[in-house]
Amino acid sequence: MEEIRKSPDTVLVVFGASGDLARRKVLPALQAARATGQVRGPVAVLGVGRSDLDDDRFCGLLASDPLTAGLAEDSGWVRLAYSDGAAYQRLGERLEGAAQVVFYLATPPEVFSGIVAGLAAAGLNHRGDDTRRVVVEKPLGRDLLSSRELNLALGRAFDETQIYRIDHYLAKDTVQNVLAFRFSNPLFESGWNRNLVQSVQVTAAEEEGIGSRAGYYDTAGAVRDMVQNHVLQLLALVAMEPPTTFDARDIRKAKLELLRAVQPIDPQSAVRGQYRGYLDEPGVSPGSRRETFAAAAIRVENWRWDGVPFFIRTGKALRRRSTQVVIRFRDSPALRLEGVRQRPIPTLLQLRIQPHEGITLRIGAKRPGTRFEMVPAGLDLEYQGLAGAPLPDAYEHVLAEVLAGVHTVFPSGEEIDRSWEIVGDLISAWEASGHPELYGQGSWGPEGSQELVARLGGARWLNPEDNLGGVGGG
């Protein structure tokens, strides 16, 4: 529409705007963020893609969905083949007068480099100018080589300050609360190390199977889809050193230093699984050995965490949807009473990322009416109650930060590369030979993952349904 041509403020240029990611996540999040005040000022949407649309038809698509109807008035469409250089010039004409432009690549990753090159060839990148930004979605490569190639392509066209690599887990309010909890509570931070921590567990479980995503998932698997990005980023926030400031640059630096201390995952300290029925999912290759579950022991070789085992797991078709971190503190000496040696109650700290966001501290307490008979007791903080309203969607936070020019929830290219280095040996070993261990849908994964934890010093997995404030969870 004509308003795009004269936009005085911000234009969000969404490549692939008629696709599933944009229609289901990005554009509804923009409308919601505007409604809640996370995004202030006019933001016009300019859809870009190969679909045979024009301004009116694209506006009609937005208007037909209540989640995006509020964006329809200030929107437009540019039909563009991603390799057509002349089309990028037409795109530039539609952006004249815009004070700020954000290029959001909601497209398959194989066209990222071509789009970035097209923007640069047309002079739309404004290298070094923070009013021109580019956003890319995962997967950011499928191995270290492709990740480096993508970073080189982005770096040829844009300065690092202009590049935003999305990991929507980092944008979850409860993930950001991990930093606030650690560094604003000296009671915990003082013992957040090998002296008091016995082990750490990170779980990112999904209840659903792969659904209609076989085209992507059967070539990716759990390690590429979750471990390389979401799980390692969450682990970095839990284990990193205190940043000098809470500015994005210092947080990124602290995460990168932690990831450099994480040793490449040893295939002998990892377990892969595949849920029963995966081979029957539409689009899955016959006889596929792709893992839908991955668990591993992680070694962090630095002063803070020397000798402390970290365990990670993620999977599809598990018992319930849950992302959580459980820190198990070292046991106190056993209580001795009249010649009876009583086993101590393990002290556990559970950080619930999703759902039922909150924090539970499980401690030992005296059972009322007894002489020092110890039972587990819990202190629970419901994070939702602090907000006073539903927590914002992660994509709302992503868009708010991009439009504000803040990098706090976006990993750097160096972090992405280092994460691929950590999982590279594991991916190579699993793709070379062997078969995943089968597990039942609705379980907590293959039996081998339980054996892994018991063998390497973690006792057992602590599951989301364990009552950490009561019996169980020990």
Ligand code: BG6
Contents of the next structure:
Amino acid sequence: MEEIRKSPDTVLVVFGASGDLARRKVLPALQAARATGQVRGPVAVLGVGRSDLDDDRFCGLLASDPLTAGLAEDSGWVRLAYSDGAAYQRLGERLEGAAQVVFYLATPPEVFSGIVAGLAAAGLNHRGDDTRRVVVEKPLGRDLLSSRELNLALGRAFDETQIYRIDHYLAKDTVQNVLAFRFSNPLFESGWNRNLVQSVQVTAAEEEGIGSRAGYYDTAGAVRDMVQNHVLQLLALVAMEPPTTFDARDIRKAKLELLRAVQPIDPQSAVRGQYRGYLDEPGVSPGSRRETFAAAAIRVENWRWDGVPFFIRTGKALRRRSTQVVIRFRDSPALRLEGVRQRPIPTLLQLRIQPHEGITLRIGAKRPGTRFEMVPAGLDLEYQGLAGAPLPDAYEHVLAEVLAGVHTVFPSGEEIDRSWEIVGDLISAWEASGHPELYGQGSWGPEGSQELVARLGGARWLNPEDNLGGVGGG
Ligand code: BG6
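What would the structure be for the form predicted in complex with this ligand, rather than the form predicted on its own?
To see the whole picture, the full complex is given below, headed by that same chain.
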């Protein structure tokens, strides 16, 4: 720890460093990112929190877990109450001489504003100076108002260029590959619009239930937990216009433009579900009406997508873990043979975000040995291991990008506000009345979700186990 006081190069100041998020995700990711070379050079860790720890005890804590042991040597602890302005001076003393400081707020969101104000009051924010950065993680508000308040609080202390808001989906390699795929394959991009696309489906399904997270989840639900952030960000990358450059500023601009074209979700075009047994999960309030599944048809009102329905769904305790985007292209005219119409095989492009990361193009082909009987055939690209490189972990990528000062995988405050606008009516309507439709654990969600898609022009949901004619259907 003496090193931090002497000549630290980069210091990662982790608020709430003895808590669950920091010890399970943030600190192991830092250790791993250093091991894989994503983060180069020494990074000292300064834990900050209310726990009664000191340098030695915090080092001991890190050393006791193999996932963080490698960080122990270069670490220290500053004990402070987040609202105690004077204490931030002490933190400042520990940071003297540091060339680069990242403040990572791994705390409950209620204390974000207090911490940011404390940093500013002690002059630790260095407004406008990119060598001081702040990282926050969801929940970034629970509605438009609280999201705006948080953005204002951050903006009072830091410039936008110093702020990093985590959406770990954006940091998934396959999510970034959506952009690379779209904009480096003109064959697809030229038909990536209402002329050739019939509908788009985005699925973010999880096999696990809520586990021990009722305290958070039962006040949030699927829309706040997944749709407002991960699902809308993924949809934005799928549907946005080509950015002028691939620099963060242009990518964020293109996403924001797209999100502005996304219409607030109409509760009439959405379905909520709750898995059977949710009410028995420890910590869930009796009779809770919280949704563990949400599906919706989304309208994107711009030139490119007018009239093309985007269906989204996400949920817990579903058949299997699968995040995928399926683009369904318009059907070809039916082939006629000896007076009989052959039903066309829909052309589908499946972008598998996880697991079995890759891309399948499902096309129609003639069944060998028949005249013109059509069968689905798949062209597959296995992304995992492409070029011999393993897929980097999203959290490691997040940390590497923060330390490198690159914003590409971080949504802007405006995008986050706009996403709250998109889900606001839906959340209010669902909180005001009604009950989610129950669905069995291990199913694909409530019946209503299938009906929604059929009613609004998407035929049916495509599940990962459906035969797409290739590995994607495995
Ligand atoms: C988190 C949600 O943001 O994302 C969790 O709070 C969810 O409820 C998780 O399980 C899913 O992330 P991943 O990377 O496992 O798909």
